[in-house]
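Taking the form predicted alone, here's one chain by itself in structure tokens.
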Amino acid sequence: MALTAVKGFNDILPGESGRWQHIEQTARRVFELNGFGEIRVPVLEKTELFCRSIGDTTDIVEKEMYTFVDKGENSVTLRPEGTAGVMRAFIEHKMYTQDPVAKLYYLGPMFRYERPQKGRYRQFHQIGAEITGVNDPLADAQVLNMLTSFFREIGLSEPTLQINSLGCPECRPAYRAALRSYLDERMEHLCEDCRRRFATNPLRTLDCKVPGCVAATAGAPSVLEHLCSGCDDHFASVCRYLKISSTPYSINARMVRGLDYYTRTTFEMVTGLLGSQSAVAAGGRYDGLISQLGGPAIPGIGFAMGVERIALLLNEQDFTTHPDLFIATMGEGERDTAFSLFDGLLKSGIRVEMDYEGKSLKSQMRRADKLKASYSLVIGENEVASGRATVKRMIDGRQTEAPLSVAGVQSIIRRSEG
């Protein structure tokens, strides 16, 4: 039996990985135009972390977090997100001492047992960024700033932002217990578990994409109606910000996201063109993470971007990395020559490619046509012993005679790319 990858764990193949790379390095670009810095965290961590950070009744602690009982027996987990690693190596670290305002932003995979669907697998990845030390809606709206700017960087017009806010420890109680009385006179068109989650987290009913459950919850109460007057000044804010900036958003009342830790400003960038996957990045405050971690009263606020959803909108966008030159020979005797040129241009920053194997002068330009090389060169006889050889830009069949050279060669490609 052929050895195949696990079930919703993929390949990247090279053709695919170009995109990767973009938005990888888009997101460096942005994120550290804006005072972020890199961290990179274990993809391994205790369970206790995820249990105390996202909640032990949500979906991803009761059904899709990868634990297991190591050799030492500690019950150890595969992250299935990122904030809560970030933040557990900034209280470890003491990072707080030195600036309790930390940019901190991080890149990779994460892991959770869910059905594999397109933009969905078992192994994941996130590009993510946190603020910590800040409880003021500036801080919020230079995050949505920031998100919104990566997709325009990257050529996206899609997707768009909404938000909205969860409130506070002091005003979520409260709707909460409205919520839970709308939804106790409609349990029998709620699915199984949004009546399991009824007692312990009736927002998660509002993000069911169950028709029934959708239905039930049409008209229930707004989470806007019944913030505090801090969090409904906080909101407010962020608002007047994101017009400030004229950053375009819209407000969805019935926005929840689906880790406990949340607080005041959520947020989702939503595209249509994804079918059910419409989230490709989302996150929000979560004041009260980072003391629940056993680290001080500091607030904090973050998102996260799915990395294959995002590759999936630039899908009709080639980001393949091209050779500038493919070197060609005549004959067995001329490959010295071409090898030493070809050594001294990859030395020189040039991308070049030349024939490995001795194939016919017609294979190797077909060779140079199907790697979509920008010049191609044939050194022959005549070439070595002349010392000069001609440089033949592919698109338009344009010939230009250059010294046999690093120098000579260089200077006709540098010159088309300036």
Contents of the next structure:
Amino acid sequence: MALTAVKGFNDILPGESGRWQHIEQTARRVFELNGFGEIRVPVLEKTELFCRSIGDTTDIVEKEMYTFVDKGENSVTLRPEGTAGVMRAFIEHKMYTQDPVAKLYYLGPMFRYERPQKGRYRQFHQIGAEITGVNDPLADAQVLNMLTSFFREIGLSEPTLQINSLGCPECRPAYRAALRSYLDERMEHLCEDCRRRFATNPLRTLDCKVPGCVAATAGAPSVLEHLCSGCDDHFASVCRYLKISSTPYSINARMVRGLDYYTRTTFEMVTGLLGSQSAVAAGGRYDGLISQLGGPAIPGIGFAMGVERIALLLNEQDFTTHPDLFIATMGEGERDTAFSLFDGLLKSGIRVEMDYEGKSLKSQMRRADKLKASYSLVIGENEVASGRATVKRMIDGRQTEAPLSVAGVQSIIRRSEG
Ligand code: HAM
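Given the form predicted alone, state the structure of the form predicted in complex with histidyl-adenosine monophosphate.
Full complex below, order starting with the chain above.
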């Protein structure tokens, strides 16, 4: 039996990879304009890194990590997200000694053992960005504006930005206590998972999709009403900066995140087009993470976008590249001339295809159509003898005569492009 890929791990075939390149190139352009530089970190890290950063009681660490013991008896994990590894590198290379303000972006595969469905995979890809060293809410606003610019540049008006604040170690315990006492009275309506979360991570109950839990938490106290004055001011400034930059957003006080390192601002770009996989990008502030991982007390904020989900939203658009020209030949005798022109045009940067198999003219022209070539050119005895050929524009059949040379063909294709 033929072998297949592992469940939840996908191949990205040529038609699809054009869309991916478009996403990656747009992100690089927008992020680099904002002063971010690329960092590349390993896909495999010590398991402890993710336990200490994402949190021992999160779904990711409890259920979803690809963890194994390597041949040297070390527990290692395929990264389920990018922030932990990037911050590990920031600390390990003492990047903060040069400048605590680092603006970093990364892209690549992440791994989570989740139940695969549309928009949710076991190997998926993120493009993420992180700023360290800035407490000021200006950094929050820049990150959110950059994310919004990315979606505008890529041509998606959906998804929309939702923001929240989860407070800090000073004010969150009081909120957690208020939420617990609210939930305590409604315990019998909560699902089994939420009852367990009640003790470890009660905020997660706000995120539960089970109808009983949704109903039971409908009147739960709001995190925004329990912020300390520092967190309250910070959140108000983020909102003010977003208004100054005309960045559309809405506040969602029930938004909680699946990773424990967040403090203050959290956010998601949400779509209604992908069913339950509504978050296309997500992130927030993590002011305690760097010190928690053994580094100095340096704050941070960032986000990651899900490439598969963005690609699904872009599904309607065609990003495959098509040849500029298809060269057809009447017979065997013209193939040397055709190959010489083909080779010269490729070397001059024209995307050109030709018939490799000596097929009939009709089948060659069918192939030109199938490949969606912009132009076609037929070489027969007459063309070789006269040194001139007719270049046909496929979209409307318009024909233009040109010298049968790289420069001759190039002049027609380029003229039409300009
Ligand atoms: P996250 O919310 O776990 O955050 O993931 C960010 C994004 O990755 C999601 O919004 C989604 O688009 C995509 N994603 C997550 N899991 C899957 C999956 N199984 N299949 C397909 N796409 C998925 C983080 O990972 C944080 N590190 C973000 C961050 C960066 N926070 C601060 N800096």
